[in-house]
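In the form predicted alone, a lone chain appears below as C-alpha cells.
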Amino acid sequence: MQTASNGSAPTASISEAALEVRPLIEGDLRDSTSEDLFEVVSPSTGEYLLSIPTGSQQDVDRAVASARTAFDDGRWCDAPPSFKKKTLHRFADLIAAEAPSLDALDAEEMGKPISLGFCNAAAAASLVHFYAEAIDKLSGDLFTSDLTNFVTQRRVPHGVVAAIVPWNFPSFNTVLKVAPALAAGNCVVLKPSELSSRSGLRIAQLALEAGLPQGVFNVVPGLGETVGQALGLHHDVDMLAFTGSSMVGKLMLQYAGQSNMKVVTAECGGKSPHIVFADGVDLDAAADGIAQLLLLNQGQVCSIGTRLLVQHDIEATLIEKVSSRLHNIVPGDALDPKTTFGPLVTAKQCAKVMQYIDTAPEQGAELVMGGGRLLTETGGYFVAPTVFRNVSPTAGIAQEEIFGPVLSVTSFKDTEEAIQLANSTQYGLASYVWTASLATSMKMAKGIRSSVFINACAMAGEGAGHALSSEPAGQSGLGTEGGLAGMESYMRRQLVGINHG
C-alpha cells in the first residue's frame, strides 16, 4: 500500500461559477428563503468547505411553478425533435469540456478520486449524447382495428419530474435522471445531495448555456427533510425519480400516496453477491473483479459485490487472492491524481462502517485483513479495505448495506445453496456469478431474482453501453432505469381511440 501526497495541486481548476450554491429557478440563481445553513466538510481532510442553504417549501414551490409553466406552454415538450437533439448534444459537449472541473468538485465534496473514470463527468457527457439520439427513437403502438375504429397509444411525458439524486457519483447521477427526463419531454426540478451540490448546479447552468429554455431545468439545493420531502409531497410534481437508501425510498412512496399519487421510480440499497464456483473458473480473473469492485469509490456503490459466496473447495485460495489485491491501493486526498482510494463521504458514514467492522466478530465473523482506519493524521475519513470470513448468512455484515469497503465471505456446497444464499437478503439489485459452466450460469440466471452478470472471465469492452437497462427487485427499489426502456419510465401511455364509422 502506498500513500498519495497530501499537498499536490489538483489537476483541474474548480469553476468559480460552480462555487455559489443557491436555487436555480427560471434560469437565474435566486436567494433561498431559508435562513438556515448546512456545512459541507472535505472528507479528505475533515476541514470546512462551504455552507449551503437547507432549503424551504417556498424554494420548492417557486421551482415547481417554473417547471409547470415551462411544461404547460410547451417551450420544450412541443419543440421540434431536431431542436431537442441539437440542444442536448450541445449540452453533452459542454459537460465534456468542463469534465475535469466537475470531477474536481465531486472529489472535493464527497471523496471520489479524480483518477476514477467510472461514472465520472466524461461518462455523464456520453450518456447525454445517448439520450439526445434517443429522442426520436421511441414510438407509439398501433393496434389492430375493425372497419370503424382506429386505436393507438401515444407516449407522452409525465410533466414535472422531481429528480432526487445521491452523493456517491454526483455528476453522473444528475445526468442519469435528468437526461432521459428531458429527452422524454419533461421539465425537471433537481434536488442534489446536500453533501455534493455544486456539480449538479453547474450542470444545470451548462444546460442553459446549451440553449435549454429557461424553466425547463431548475435546481433546489437543501436537505432531504426539507427539499426532498417538499418535492415528494408536492401536488404539482407528476413524477419522483429517486436514488438513495431503501428507507428514504419508502418515504418517497408514502409521499406520493399522501399527495397526488405521482409516479415513483426508486433505485435503492443493495447487498450484491459474488458467487464463485469451483468448476475450473479463472480464479485470478475472479479475484481481480471482486477486488476492483469492492474498492470502487471506497465501496460507496449500491451495486458492488460486498458478499463473497464461494464454493467450499476453493474458499481459502480465493480469499488469499482477493486479499492480496486489496493491498494494492494508494490512499490519499481525492484531488490528488495519484490517489486510487479516497475517503468515505462523512465522519458519520465512517463511524457507521467502523461500527459494522467492530461488531462483526461478536457474530462469529473472522477478520482476515483490514479492520481499521487509514491516514488518521490527515483528519480524513479513510477506512482500510476489510475482509471477514466464516460470516453467517444472518449476520449484520451479510444482510445490511454497509456502503464501505467491507467484504463478507460465506461458503456454499452446491448450486441450490448458492441460489438460496444469493436471494437471502431483502435486496435484489445485482449478482455476479463466476463459473466455467454454461449450465451453471443459466441455472443461476434463472434462480436469482436480481440482475445477473456472468463473469467466467473479466469483462472487457463496452458491452451494451448506455443502451442497457435494469429493474431492481425486493427492497432495492422499483422502476426501470437506463436505455430506451429507462427513458420510457419518464413517459406514460395515452390511449387514443377513433370511431370513424
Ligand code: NAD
Given for the second form:
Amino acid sequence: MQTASNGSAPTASISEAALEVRPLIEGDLRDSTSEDLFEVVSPSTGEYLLSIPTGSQQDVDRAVASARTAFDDGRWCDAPPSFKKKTLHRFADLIAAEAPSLDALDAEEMGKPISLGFCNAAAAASLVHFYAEAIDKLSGDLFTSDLTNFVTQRRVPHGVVAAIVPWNFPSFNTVLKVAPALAAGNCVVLKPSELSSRSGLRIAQLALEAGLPQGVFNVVPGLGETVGQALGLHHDVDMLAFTGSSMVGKLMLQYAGQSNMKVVTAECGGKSPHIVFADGVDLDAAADGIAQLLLLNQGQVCSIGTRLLVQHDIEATLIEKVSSRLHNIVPGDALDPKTTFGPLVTAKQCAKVMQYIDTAPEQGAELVMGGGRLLTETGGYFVAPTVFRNVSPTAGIAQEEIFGPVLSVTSFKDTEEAIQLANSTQYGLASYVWTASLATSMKMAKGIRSSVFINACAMAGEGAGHALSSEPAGQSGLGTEGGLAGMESYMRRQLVGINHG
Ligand code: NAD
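Could you switch over to the form predicted together with nicotinamide-adenine-dinucleotide (NAD), since the one displayed so far is the form predicted alone?
Expanding to the full complex; the earlier chain stays at the top.
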C-alpha cells in the first residue's frame, strides 16, 4: 500500500450555485413543505456536512403537476427536433464545463475519489451528447397491409417519468436516466439519493440554463420512504425509471401495481463472477482486471466482480497475483486528487461490510488479506481490500451483494461446473470470463444468463460504450438501459391504422 493521502489539503472546488438543496419545480428552487431534515455526513471524515429536507407528498404533487402540465402543453415533446438537439448539446457542454465541481460534490457526499474517471461528470456530459444526437434517429414502423389499409406505428413518449437513482455514481446515474427520457420527449421528476443530492440538482439547473423549458426537468430531494414512495404510487406518473437495490426495485413493481400500472424499469444489484480458466490465458492481465474492478469506487459498483471462480490448477498463483495488486492503493479523502481508494458511503454501510467480513470464517472461508478498517484516525469509513479463499458457493459472502471491496474465491474443475457456479446466485448482471480458448468463450457466453465480457471488464466510455445497451437477468432487475434500445424504454409504440378504402 502506498502512503495515505490524508493530510494534504483537498484542492477540488465546488460551484457556489450548487450548495442549496431544495425542490426544483417549474424552473425555480422552492421551499419543501417538510420541516424535517436529513443530515448528510462526510464519509471521508465522519463529520457533519449538510442537511437536506426529507421531502413530502406535497413536494412530489407539485413537481409531478409541473411535469404533467409541461408534457400536456407540448412545450418540449412537440418542439422541433433541431431545438431539442441544440438544447441537449448545450446542456452537455455546461455539464462538461462544471464537471470538476460536480465530481467534487459527489466525492464530498458519497466518497467517490475525484481522481476516478469511470462514470464521472465528464462521462455524463458525453452521454448527453450521445442522446442529443439520437433525437431524430428512432423512427416508427410501417406494416405490410392490403389495398385499403395503411397500418403504422409511432414511437411516443410515456409522459411523466420519475427517475429514482442511487448514490454510487450520482452524476452519471442521473444522466443515464434523464438524457434518454428527455431525448424521447418526456418530462421528468428526478429523485436523487438522499446521500448525494447536490449534483443531480445542479445538473437540472444546468439544463434550464441550456434552454430546457421550465417544468420539463424537476427535482425533489428527500428520502426513499417519503419522496420515492410518493413518486412510485403517484397516479400521474407514467413511468418509474429506477436504479438501486433489488429490494427497493421490487417495491417499484408493487407501487406500480398498487397505483396506475405505470411502466417500470429497474436496474438493480449484482454478485458478478470472474471465471478464470487454466488454459494458458494471460494471468497477469486477468489479475489486473480483477483487482482494478474490485477497487473501483471501493467495491461500490453494481457490476463489479466480487466472486472469483478459478480453475483448480491455477488457484494459488492467481490469488497471489490478485492480492499483490490489491495492496497498490492510495487510501484517503475522496476530495484529494492523490487518493485512489476512498471511504465507504456511510457508517451503516461500513458496519454492514465489516459484519460480512467478521462472520465469513464461521462459514469456512479463509482470510487471505485485508479484513479490517483503514485510516480509523480520520473518522472516515475506510475498509481494506479483502480476499477470502475456500469460500463455499452457498456462503453469505458468495451469495449476497456486499457493496464493498471484498472478493470471495471458489475453485472449479471444468466448464460445466463454472457455468453452474456463475448462475448460482439470485442475480444476473455481468460475468467476466478469462480464457485463451474461443470454444470456451462461446460455451460460457451461451451458458451464463447475465451479460458476459470475455478477457475484458467493461465497455464503458465513448463509442460502443454509449451505444451499447443491456438488460439484466434474474433479480438484477428488468428493462433495457443504455444506447438507442435504452431510449426506446422511454417510449411507447402507438398503433395507427387507417382505412382509406
Ligand atoms: P437503494 O435501493 O437503497 O436506493 C436507491 C434509490 O431508491 C434512492 O434514491 C433511495 O432514496 C430510493 N429508495 C429507497 N427506499 C425507497 C422506498 N422504500 N421507496 C421508494 N424509493 C426508495 O440503493 P442505493 O443504496 O442507493 O444504491 C446501491 C444499489 O444500487 C446496489 O444494490 C447497486 O447494485 C445498485 N445499482 C445498480 C445499478 C445497475 O445499473 N444495475 C447501478 C448502480 C447501482
